[in-house]
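Only one chain is given next, in structure tokens, and it is the form predicted on its own.
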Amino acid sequence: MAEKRITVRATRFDPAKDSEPRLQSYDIPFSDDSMVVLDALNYIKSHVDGSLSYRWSCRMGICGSCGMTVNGTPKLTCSAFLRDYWPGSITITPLNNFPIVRDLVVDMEDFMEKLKSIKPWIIRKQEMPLGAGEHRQTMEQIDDFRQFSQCINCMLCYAACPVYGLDDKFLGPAAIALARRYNLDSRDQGTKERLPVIAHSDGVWECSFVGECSVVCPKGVDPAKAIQQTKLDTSVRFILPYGNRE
């Protein structure tokens, strides 16, 4: 029986030598239906071309570092099975809308700055003294923000977002969903500190509600939902008399 094989085309780009990215083809064995796209890249790296550069860490859909574009769709390569593409070929390119550092590696700096800008931590007006006890929550209070806390910062939503693709000043889906997560946390009192960032013209109001961010999210975070809910909240805060705002 002939060995089953699959063709993988991967972006190659060395800024020291190349003027623009190019695709390079690799023909590799595909002997196990449990193999994922990341396995194919690791095979190429180990047995064919050790110069291929890409990011990965946990291989369990948790770290978010192996996000790439697979046949035109942003995917976690550790969760994209080769069997779903065979007998066709697979084209792996870097995530859209980000500068390429090398091969399949993109520059994350803009994304990380946007995450930092929304202050993704619990803000208290006055911290409880040590030994005073925990900030207890009910399961219902946790359920308020649970969905938006599942984000693994894989950046797939930014790669799929046409607004971010046109204007990289847009705060973006993951950052807004994370801001929503903390604004809904019963322990947090930092909504007013985040509001100038999320309600800015480059924040929630820039979103045209295409919804692709939620389509590609591997964790069901639904950032489009977070954005629309935040639009409603900011509108209510604007309409309510100042004294009634929290």
The other form holds:
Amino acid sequence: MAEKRITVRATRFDPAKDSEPRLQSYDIPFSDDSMVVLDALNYIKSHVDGSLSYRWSCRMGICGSCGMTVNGTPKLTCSAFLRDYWPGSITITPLNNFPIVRDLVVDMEDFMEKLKSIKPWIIRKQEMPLGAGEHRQTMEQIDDFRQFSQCINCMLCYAACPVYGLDDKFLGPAAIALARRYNLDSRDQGTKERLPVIAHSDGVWECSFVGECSVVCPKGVDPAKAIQQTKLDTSVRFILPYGNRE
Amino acid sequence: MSAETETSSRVATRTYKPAMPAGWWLRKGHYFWYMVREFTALPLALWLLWLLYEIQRAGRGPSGYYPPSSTPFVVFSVICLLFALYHSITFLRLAGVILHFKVMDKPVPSGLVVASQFGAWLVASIVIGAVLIGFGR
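Hand over the structure of the form predicted together with its partner chain; the form predicted on its own is what we had up.
Entire complex below, previous chain first.
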């Protein structure tokens, strides 16, 4: 029986030589139904072309490093199975909307700055002494923010967001979802500190609710929901006199 | 490491930022239907401008006023109605995502929120229809 093979096209871009990216085609064995797109890239790097550059780490959908565009859709390549594409070919390009550093590697700097700007940590007006015990929460209080805390910062939502693609000043889906995660946390008292960033015109109000960010999220987070709910909350805070209370 | 040292030690890397293609909204069905949803506001705005013009015309008094009834106007109105229905349905369905509140410490299911929105829409339509028909007689 003939060996199963699959054609993989990957973006190549050497900033020292190329003026723009190009696609390079590789014909590789598809030996195992459990092979994922990341396995195909690893095969190419190990056996065909060691100069191919891409990010990856955990290979189990946790680290969020291996996000790329697979046949036009942002995916974690460690969770995208070759069997879902075979006998067709696969085209792997870098995540949309980000500057390409080399081959399939994008510049994450803008995302990291945005993430930092929303202060993604518990903010307290005054820290409780350790002896006072834990900040206890009920299951209902945890349920309020649980889904937004599943984000792994893979940036697929930014790659799927045409608003960010058209205007990269937009704070973006993951950063706003994470801000909401902390604003909804009963232990947190930092909503007022985050408001200038999330309620800014480049924050939630830039979003026109395309919703594709929630479709592509590999962890089931719903950033579109976080953004729309934040719009409502910030409006209520603005309109109602008691809204500015902590 | 100081900020200056950190900055100067970075190696400047040339990156390539692809431009967003004008036809980005044709890449996926989801993008396409988003654009349709946004576009539906345009014919609605045109129809409302027409309504303002009709109100201004009717303000001159009943003598000489006749409602528009040409075939092109009826076709235009039906198309606007379809757009209005699509806009309203998508808008009300999204309410289930946006509105979040609790009753007795339990979150209200989004399906119930959406159903209540459609219910309110139906009641409002019946009331407005009854008022218009009542005044028309």
